[in-house]
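Encoded as C-alpha cells, the following chain is the form predicted on its own, with no partner shown.
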Amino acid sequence: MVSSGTGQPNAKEKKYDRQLRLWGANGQQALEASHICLVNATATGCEVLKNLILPGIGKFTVIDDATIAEVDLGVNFFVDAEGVGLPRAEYTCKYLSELNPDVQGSYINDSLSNLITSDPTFISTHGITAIILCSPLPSHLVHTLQVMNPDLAIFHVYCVGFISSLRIFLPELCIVETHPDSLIDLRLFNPWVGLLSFAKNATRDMNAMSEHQHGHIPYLAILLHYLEKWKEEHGERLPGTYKEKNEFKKLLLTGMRTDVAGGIEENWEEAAAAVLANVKPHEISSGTREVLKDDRCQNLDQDSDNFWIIARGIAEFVASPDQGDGLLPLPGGIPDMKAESQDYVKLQNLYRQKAASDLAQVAQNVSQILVSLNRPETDIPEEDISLWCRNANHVRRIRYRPFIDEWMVDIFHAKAVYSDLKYNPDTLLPIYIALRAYQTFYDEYGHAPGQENGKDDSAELLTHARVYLSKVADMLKLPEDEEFPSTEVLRALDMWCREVTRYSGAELQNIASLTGGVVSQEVLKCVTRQYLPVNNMVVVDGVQSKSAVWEL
C-alpha cells in the first residue's frame, strides 16, 4: 500500500505496516471507524483495550463506577499507587490514551446499569461498535443490553485466577475476507477454450522437445494434457476416487524423463504433487451455499446490505447457463511453478482474463439488481464486487445464539453440553460450568465467592453446577438410569468450584494479559469482518495451558 503521487508509504502506512499486511486498507478503515466501549477497567479489560488501541481503533470509552484499590496495583499496569481511591475509569483512560495519539479516548465514572437505565439509547447515540463486558456483572444486564441493542457486538469476559472465558454475542456476522490458506482454483475439470488451447500448444510434440523445453512445461499444462489422455482411456470419465487419482498420477509420471541430471524433472514432480489437491471437480463450499440460499439473498429490498446484493449477483451468475453454469466466478490466481517466464505470464494472463470476464458479468448482474431496487446502478463499488468474486467460495455467515437461550438452557445448548461431557475425556466444560456457577452466586449475593471473610463457598458453587446439569438432563429427557454427569465430571467440577472460590474473584496479571490477547483478537475479527471469529464460547485453562471452543 503506497501513497499516490510520491509512490512512497505515508506516515500512517509506515506506522501500521505490519497489520496492513494482515487485513489491508479495508480492515484498517473499518478499525479506524470503530468505537469500542469497555465496561469495568479490570486488568483484563485494560489489556484488551491496549491491544485494540495500538493498532488504531477510532475511539474508546471506559465505563466504570469503581475506584482504584490497592489490589489493582499488583495486576493492572494502567494504574499506580498515586491513583488509589480515584475513579478507575478516568485514571486508566489517561494511561491508555497515551498508547496511540491517533485514538480518541473518553471515560464515564458510572455503572453501565445506571447509564442504560437513565438513557436507553446510550449505546446507539454514542455510536458504539462493540462493547467489552468484564465480569463481575449481573447476568440480567447482559440480557438487557442485548435486547436493547440487537445489532451490537458484545464480548462477555471472565478472568478469575488461572482461568478465563469469552462469550461473543452478535445477531450475525457476514465475512467475505476469511483468509483461507489459498484462493487458488485451477478449474482443471472445467477448463475454458483458451486454457485448453494453451495446454495443447505447450505439450505438442513433447517427445521431440529438448531437455530444457521438456523440463519447463508448466505443470498445469501437463495435468490438462494427461487428463485428456485419461478421458480417452476411460470413456470421457475423469479420475474421481483416491485410487483413480493415484493411477492418474502414475500415468502422468510415465511422461517424465529420468535420463536427466538428478534423475527427475521438477515440473513433472510438481504436477504429481498437485494431483490430489487440484484434480477434482469444482465444488461450492457449504458456507457459500448457505449464503446463496439465504432468504436475504433471495428476497432483497431497497435497504438490503451490499453483502446480500452482491451475493444475489453471484447466485444469478452460478445459476445462468450463459454465465457460470454451476460454477462460481474464477478467483484468477495461479501458484508458482517451474516454467519459462513467457509461458508463466501467458498462463497467468489467461486466468486473470477469465476472472475479469466473470467479474464483469457479476458486476452487470449487481447493477441490474440495484436498478430493480430503485438504487443507483453504481451504488456498490466494483472493488467490493471484485473482493466478493475472489473470495466467493470462502465467504461465511455466522449466526450467534442469544444470551437468554444459553442461560435458560434450551435444547441446542443442552445437546452441546451433553455431547462434550459424555464423549470428550479431556473436556474443559467443567471450567465453563464452574464460571456459570460463579455468575449465579454473584447474581444472588452481589459479590464473588470466597470474598466474604474468607468463607468457603465452593459447596454452594457445586450445588449451582449440579442444578445446571439437572436442567441439561431434564431438557434432554435422559433415562433415569443413565449416569449423567459421570463421576469424573463431578470430580472435575468439585475441583474447579474449589479453585474459583479460592481465587475470590481475583485476577492474575499473566492470565489477564493472555486473555486480553484472546479477546482483542476476536474483537478485531468482528470489527474488520475478516478472518473467522470464535462461535461462540472459548475457555482458557491457564493451569494446563489449554483452550477449548464450543457453540453453546
The other form holds:
Amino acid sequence: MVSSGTGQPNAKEKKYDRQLRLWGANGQQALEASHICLVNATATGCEVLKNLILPGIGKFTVIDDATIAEVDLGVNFFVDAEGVGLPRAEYTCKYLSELNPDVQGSYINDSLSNLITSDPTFISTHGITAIILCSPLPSHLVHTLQVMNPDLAIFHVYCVGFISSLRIFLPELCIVETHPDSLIDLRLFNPWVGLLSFAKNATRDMNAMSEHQHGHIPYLAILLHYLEKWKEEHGERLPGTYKEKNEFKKLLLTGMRTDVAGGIEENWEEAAAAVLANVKPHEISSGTREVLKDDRCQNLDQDSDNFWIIARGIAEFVASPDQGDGLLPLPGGIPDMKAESQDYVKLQNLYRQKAASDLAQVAQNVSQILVSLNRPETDIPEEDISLWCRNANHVRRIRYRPFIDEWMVDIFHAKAVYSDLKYNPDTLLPIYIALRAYQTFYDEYGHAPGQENGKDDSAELLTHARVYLSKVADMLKLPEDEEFPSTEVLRALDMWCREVTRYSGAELQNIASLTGGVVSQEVLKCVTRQYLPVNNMVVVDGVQSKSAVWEL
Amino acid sequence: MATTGENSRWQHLDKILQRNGPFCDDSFTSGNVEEILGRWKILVIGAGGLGCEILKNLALSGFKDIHVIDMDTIDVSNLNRQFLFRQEDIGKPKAEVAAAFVMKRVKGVKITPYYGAIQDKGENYYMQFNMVVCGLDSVEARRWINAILVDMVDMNNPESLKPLIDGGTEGFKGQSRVILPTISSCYECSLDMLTPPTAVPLCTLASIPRQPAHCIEWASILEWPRVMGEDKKLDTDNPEHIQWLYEQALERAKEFNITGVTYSMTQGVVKNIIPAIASTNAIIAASCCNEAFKIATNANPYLNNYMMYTGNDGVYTYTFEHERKPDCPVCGNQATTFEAKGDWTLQEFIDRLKEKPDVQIKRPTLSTQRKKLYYQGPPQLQEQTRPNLDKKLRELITSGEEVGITDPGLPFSLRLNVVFD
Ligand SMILES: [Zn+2]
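If the structure you just shared is the form predicted on its own, then what does the corresponding form predicted together with its partner chain look like?
Every component of the complex follows; first up is the chain already shown.
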C-alpha cells in the first residue's frame, strides 16, 4: 500500500498519515484485513466501532436485537430521533458506515443467544477476527461463545455510570514490534574489533587535538576509551555497581576541557549523561528468554508459524560460539551525538554493518531450518527476519486465561485478588468485585441492580460480593483468624455497591466514550500485533479519574 | 419542563443526577439534567481531534449552550479521527462544520461556532462562559488562554473564576487536567513537564548534519529563504513546497552520506506532525468532559488535578496533584531566578533561555528597567539593539538585575532575576 517514500504520498497515505506514523504499512495492512464484530450497539459499543472504522478496519458487523428507544438518543451519538422504533443494529450500522467509505459494514438484527443456536459457526463463516461484547449479557452466553470458539479474540466490556471494565481474551499473541521507548543497544561491554579500533583512532593524542576536534569526538568513542582505561586500572573488571558507574563518570569528566568557550564541552557532557543507561553488560530480557525457551521454538514442524522459525534462528545465533556467542543480533541504531558529519556516519555504518552481518547469519540459520522442515528456503521474507532482529530483545509472547477460570475462581485468580486487596492500599479491585456482583445479580433477575420503585438493591449486591470473597478465601485455605477482607476493603466494597446501584444500569456518554477509546486501543494493538495489549483486565474509575489493570 | 419519565431521552443522566452517591460531597444537590445544566455556558477551544469528541460528549452530557473556536479548515489528514468531517467538507472551517453536525444529530443543543483565533477575542468575550474546555495541539495557544483566564480572576467576584480543562494527546498517550485559575497549578506552572522542542543548533544544520532531520531543517530554515528570498513564504501545506524541501534535503543527505530522508519525514519535520488516532482522542476528550460534567453537577468529585494516560504498554494511568509554582510567571508572585555566566554573550543567554523547559520562548524581546537589551521589532529598534547580541552579559547588566522578557506568542511578560555564578 505504501509507496517507497521517495515521492508524494497517495490518497490513502494522506488520509491515514497520522496513524501510519504509529504502526506503519504492515500494521495498516493487518487492520484492513480484519473483521470486527460488535454485540449490542450500546453507546459504548458504537464508540468502540467508531474508533476502529475511522482508522480503516476491513469490515464490521453489528449484532443487536434491540429497537431504538428515546433513551438511546440521550447517550448514543449514532442514533437520532428518526430512528426511534427501528432496529438498533441496522440503524447504527448506517451512521457508523458513514465514518469511512473504505470500510464495509453489515448488521444482524438478532441477539447473540439466537445466533449461537441458529448459526453456531457464524464466527468462522463470517471470518470474524475479534468480537466486542457489551454487557449486560448472561454469563453463560459469554462462556458458551468462548467454548465454541476457543481461538476467538473477545473483548468483554461493562460500562455503567462512572465506571467500566474490559476483560480481554486473545489466542496466544506473539508480538515482534512492541515499540519500546528505544531500540538502541550500544554494546559498550561487548565491543567488536572494528568498533574498538574506531574508538582508538578517534581518541588518539587527545591532548594535542584542537579545540574543535576535541569538542567533536563522538561520545561513544569517549566512553569506550575510558572503559579500556578503567579495565586497566581494575584488573579487567568493568564498572558494575551504581557507585562504580559514578566513579567512572568522574573519571571520564577529568578528560573534559574547561578552558573553552562556555566552560564545558557538550560531547563530554553527553558521554557523562549516557553512563547510567548505557554502561552495562548486554542482557537478554526475560520476555525474549521466554520466547527462545518456548517449546514451539525448540520443537518446530512444517506448520510452525514464521515467528517461531525466526525465533529458532535467533536462538541458534545466540547459542553458537561462532555467531552471537551469548549475544542477540545487534539492532544497529545509534543515538544522535555531537560529532563531525563524517565521523558520525562512519560510526553509524559500523553499527549498521555489524547488524547486517548478524542479520545475514540469522537469515542463513532460518533458511537451513526451513530446508530441514521441507519448506522452500526463501519462505520467510528477509524483511520479517530483519524486523525480528532489530526487536530481538523486546519481543513478547502473551497467553490469556479463559473467562471461565476467572469466573469460577481458580487458585490463580484467588491469589491475584487476595494479594492486591491485601497489599495495595490504593486497590481498585472493589470496583471489579462490584461489577462481578452486578453480573451475578443480572444473571438472576435479567435486569441491572438499581434503586427503582423504592427498592434498593445495594445490600443484595454486597451479599454477592461477600460470597465471592469467601470463595477466594476458601480457595486459598486462609486460616480462620485471618481478617479477610479487611474492614477497609469492606467499606470500599459497600461504597461501590451503593454507587453501582445508584446508576441502575445507566450509561453516561463520557464514560462510554472513554471506554470506547480504551477498548479500541486494545483492539488495534491486538489486530496490528504491535505495542502491548493488556493482559487481561482493565477497570476505569471515572469517579476518582484513575484506572487499574490485573491478570485475573 | 420535567424531563423524567419513560419517554425522556435523558433517563440515564437523570438516574444519576437525582440520587446522592457515596462519593458525593455536600455540594451535590440532586435535580434533573435541565435544572442542573441548563444555566451553564461552556466554551470549547479547538474543533479538531479532541474538539470533535468534546462537542459530542458535552452535547450528550446535557449541556445546552456551547461555543466553539477554531481557526483551521478541514484537511484530508484529519479524516482518520475527526469523525464529524467527511471528504466533501475538506477546505471548510472546522468549527462551523462540527457545530452544524452535532446540532443536527443531538436535538436541542445550541452550538455557536467562531472561525478564527482565540487571540481575536478579549476578556469581555471570555467572561460570558462558566467553564472552558481545551482540545488544542499548540503550546502557544494554551499558554495564551491560560494567562487570560488567570488574569481575569477578580477575588471579589467568584463568577470571574473559570475552570479550565485541558487535554492533549500523542500517539497512544495523552493527559487531561483541571486548572482552577489562581487556585490550582496553572498551565504555565507545569511547562517544564513538556519536552522542549529539540532545537538543533544552527551550526549543526549549517556545517555538520548527522541525521536526516538535520538535512530537512537545513532545507527549510536556511536553504528556502536563501534561494526563494524574503518574499516567498514557505507554506507547509503546499505539497510543491514540501517536495522542493524534500529534494534539497535528499541532495544534502547524499553529500554527507546520510540515509533515511523521505517525503513523509520531510513533511513530519517541517510541520512538526504528532501521530494521532481516534482512540486516544476519545479517551482524553472524554476524560476532560467527565471532569467538566462533575464540576458542573457535583455528581462526583472532580480531578485534582492531573491525569496521564499511556496505552503503549498495556493501560497505565497516573493521577496526581501538580503543585503550583510560587515563581510561576503567570499565577505566582515571586520573580524567577536565572543563573547565568557574566561571560556569556547576550546571544548565548538567549539561546540558553530558549533551551530552558520552563521558559520556552521563540522570539524574545529583552529589556531591563534602565535599558533596551534586544528588540525583535520594529526594524529600527532591532537594528539599534542588534550589536548587543555579541556583548557579554556583564557589560549589559549587573548580577541580580531584573530582565523583562516578552514574546509575541505570550500575553504576559517573564521577569527573571539574572544572577551570575
Ligand atoms: Zn502558574
